[in-house]
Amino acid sequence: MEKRTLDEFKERCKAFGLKITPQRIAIYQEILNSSNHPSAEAIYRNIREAHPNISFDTVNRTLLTLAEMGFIQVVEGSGDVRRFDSNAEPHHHLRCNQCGAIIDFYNRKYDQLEIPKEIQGKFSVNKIRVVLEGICSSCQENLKE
């Protein structure tokens, strides 16, 4: 996976106007060393004890900007809370209905996944994500018991 410096996040602040804060770095390091496509409810959580001046909407807000910048992905599940993602590589996911977990994936075929007739001339494409809903294997063997 890709990891991008701190550094870097600092020159694309400026790049699009955005001014370097404490809080800005702390949100943008909490969902970077997390694995588990954290929710902003989650991250709130984490950072609010460093800056508790910091509320939900600043971290949210956010979050969202981080994701037009294209240091983040906004990971959309069914009918749950809006999940983000630090590695910005083309990959796919796997999602537990069951714990809501969500676990990336690689396949090379997916990446290349054949855009219907239907759609084509219709509609412009610039991103390909699968995402694969069911039951983890440790939800799975927790079933068993």
Given for the second form:
Number of protein chains: 2
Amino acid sequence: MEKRTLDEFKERCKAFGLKITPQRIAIYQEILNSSNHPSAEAIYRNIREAHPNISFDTVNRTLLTLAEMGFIQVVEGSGDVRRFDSNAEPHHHLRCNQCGAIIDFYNRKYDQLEIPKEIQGKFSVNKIRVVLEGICSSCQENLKE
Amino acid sequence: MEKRTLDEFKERCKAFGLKITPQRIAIYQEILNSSNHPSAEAIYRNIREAHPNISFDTVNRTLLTLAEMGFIQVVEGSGDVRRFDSNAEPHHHLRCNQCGAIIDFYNRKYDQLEIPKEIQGKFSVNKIRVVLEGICSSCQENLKE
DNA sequence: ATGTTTGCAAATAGTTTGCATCCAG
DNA sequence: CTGGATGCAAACTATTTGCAAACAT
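Can you return the structure of this protein in the form predicted together with another copy of the chain rather than the form predicted on its own?
First the chain shown before, then all remaining chains and molecules of the complex.
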């Protein structure tokens, strides 16, 4: 379990050539406190209480930067245009982080994954989907060049 | 494997109280041909070739309707506002189809799922994520009322 | 000093809504 | 006929871009 300290954050910023600004620190602290999956707007609202002068753009841009650094993640697919899947059968997805392609695949084992006990009863599951993220073959080709 | 015929589509429309219009049929045929995961815009462009008078709104609205019918799916999360996940550790998601909540959970077994042989080599996987879709406990409560 | 970051404003993109007209049932 | 569906336009919402001023290094 990697530890998440302010110092570690500063180190990482340096490693990425990013300056340490009060705004970045405020955003860093806010996002670590949020246990749900907030939008930029929600984070902005919270931060404003302590930092009334911060702008929404800074929050939004910084979150995107933090995601690039790998400090946080963007919840899959959100923010993109809506895409439809003509395949109504149960199936799983390969997702290319480079080009954004989504490739369907089928797998019996994945369809039949066991639902963890902690979840049974609390949450009623009606679909299991496995998403494998990575780099598709054509992007791998392109990266070689 | 359920079969996808025009007749079956018409049946389903009737079952949902939806009228059978030339536009619906065109959209139905187009979406079945698309093996990738198109946006409404992309489907609209394709349909226009054969049906130059169709409007984008009709395409978009019909796709949403087809998704409600369960005829097609919407790719997870897409079209929503962007949401961030402060948790950079590998973890999995519970997704409530009612209220849209995303709940993190951890599971060792899921982290270590075997990558299907067909995929190894073709696609380089660097993250495995399991998404369990269903209804969260608080929405289950609300539905009882 | 200087190059990045910020805050503001404007532009863009995507989605949704309202409504008059049209058409399937 | 009649209610749902369509097409157009306008309204919204979210996201991105450009740029001058401010700031970290």
